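In the form predicted on its own, a lone chain appears below as structure tokens.
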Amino acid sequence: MDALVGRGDDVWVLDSLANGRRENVAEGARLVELDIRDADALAGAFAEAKPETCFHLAAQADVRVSIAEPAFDAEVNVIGTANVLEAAREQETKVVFSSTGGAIYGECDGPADEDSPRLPLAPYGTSKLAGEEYLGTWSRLYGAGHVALRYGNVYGPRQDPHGEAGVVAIFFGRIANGGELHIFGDGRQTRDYVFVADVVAATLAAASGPEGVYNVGTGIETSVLELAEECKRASGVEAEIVFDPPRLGELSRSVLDPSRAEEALGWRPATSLAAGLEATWNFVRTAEGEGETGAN
């Protein structure tokens, strides 16, 4: 959003604010509060905005919620995506869809490319894969040229450590408040951590890129235990690590091959894990400090 406003685009933000924050809407962008499950409201907003591109980031993104409430997960991620595609079709809008790599591929035996078997272990991955198939169908049926991006584990500034968040934000939130770092399982499970600025660059590249499905990751896997140590190093704060029982539906190994995105979109990740963690810690530390000041 900031990147779009910064380059002078006319930006509309459609958000239910169920998880998003009004204060995160960039100055100069127009916020329309609605739920993508409301097809009529969505179509009306598209008809008024007449967008060239829709960056479809709305989702139920919590694996645990998808396991506990699979129908709700499908309602948001599948029905909601179909609503977006229909609203976009009426305005001839290209859709760039935020999908997921790890949750779709399931267990990886190495960096997964886009043709690897899709074996999701949780309804969240299944619903995102269904969303991708809807995009493909609309592209074939209407010549829409939509793009799906399979993100790795995205982290960076503005990720809320107190709400539905990734492990980096949670670790830094706990470090900032003097808490323990809880790891589910033995900590040897690996993920592909990709910095938000690199994800923004890939997403913008997809807007003018060819139709298809692309991985957005680094090709580098980092264990959760290694990540905890890196977070402590970035913050300069020692924190105790506590091991909890593993969680249902959690992958042991997830890493993406981003080669196709480099070839087709001209994109490659530019931020090292160390640099990304430093930037994220600086944001969390400042945000936590402001919160404490406000509370007093």
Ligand SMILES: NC(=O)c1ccc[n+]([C@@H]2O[C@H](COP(=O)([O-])OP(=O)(O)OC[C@H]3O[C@@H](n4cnc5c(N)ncnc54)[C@H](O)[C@@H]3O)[C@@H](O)[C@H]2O)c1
Contents of the next structure:
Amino acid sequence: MDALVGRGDDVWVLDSLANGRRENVAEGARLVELDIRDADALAGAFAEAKPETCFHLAAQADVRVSIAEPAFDAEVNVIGTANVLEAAREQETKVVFSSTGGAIYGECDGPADEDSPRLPLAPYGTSKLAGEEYLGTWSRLYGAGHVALRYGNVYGPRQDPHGEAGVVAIFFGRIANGGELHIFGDGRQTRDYVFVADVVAATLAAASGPEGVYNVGTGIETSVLELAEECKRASGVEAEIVFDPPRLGELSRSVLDPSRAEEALGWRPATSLAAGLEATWNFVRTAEGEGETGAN
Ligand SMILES: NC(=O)c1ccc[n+]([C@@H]2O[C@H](COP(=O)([O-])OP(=O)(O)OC[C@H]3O[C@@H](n4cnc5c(N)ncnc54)[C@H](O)[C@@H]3O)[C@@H](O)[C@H]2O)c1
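Having seen the form predicted on its own, could you now give me the structure of the form predicted in complex with the ligand?
Zooming out: every chain and molecule, the one shown earlier first.
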């Protein structure tokens, strides 16, 4: 959104604020508060905005919620996505859908490419995969040219350090507050951490790229234990690591091969983990410092 406003686009943000925050809407962007499950409201907003491109990020994005409430997860991620596609069809809008690599491929035995088996371990992965399939169907049926991007583990400034997900922000939040870093299991489970600015660049590239499904990751695996050490290094703060029991259903390896995105979209990640962590730490340190007198 910031990148779009920055380059002078007319930007509309459609969000229920279920999880999003009004203060994160960039100055110059217009916020329409609506639920993507409400097809009429969505169609009305699209009819007014007549967007060239729709970056479809609205989602129920919490794996644990998807396990506890699979029907709700499907309502938002499947029905909601079908509603977005219909509203977009009426305005001939191209959709760039934010999907997920980790939750769709499941356990990886090396960098997963887009043709790797898709074995979601949680309803969230299944509902995002269904969303992708809907995009593919709309592209075949109407020649819509939609794109789905399978993100790795996105991290960076503005991620909530007090949430349940987003391990980088959580680690930095604990570090900023003098806490311990909790790791589930032995910490050897790996993830593909991709910096938010790189994800923005891929998402913008997809708007003018060929239809299809593309991984947006680095191809580099980092264990949670390595990540904890890197977070300590980036912050220059010593923090104790505590090992908690492993969580049921947690993947041991998750890593994405970004080659197809490089070939088709001309995109590749540009930010090293060290540089991305430094930028994220600077943000969390400032935000947590400002929050010290607040309600936290
Ligand atoms: N963060 C990651 O590492 C990651 C990885 C892979 C994919 N993704 C995808 O990227 C997108 C953004 O993820 P995020 O981590 O910023 O999640 P998030 O929960 O912070 O953002 C989701 C947004 O959707 C909005 N929303 C939720 N339900 C809605 C509804 N019914 N109608 C309208 N708006 C609704 C929320 O208010 C929020 O602003 C999601 O589609 C997610 O599946 C994220």
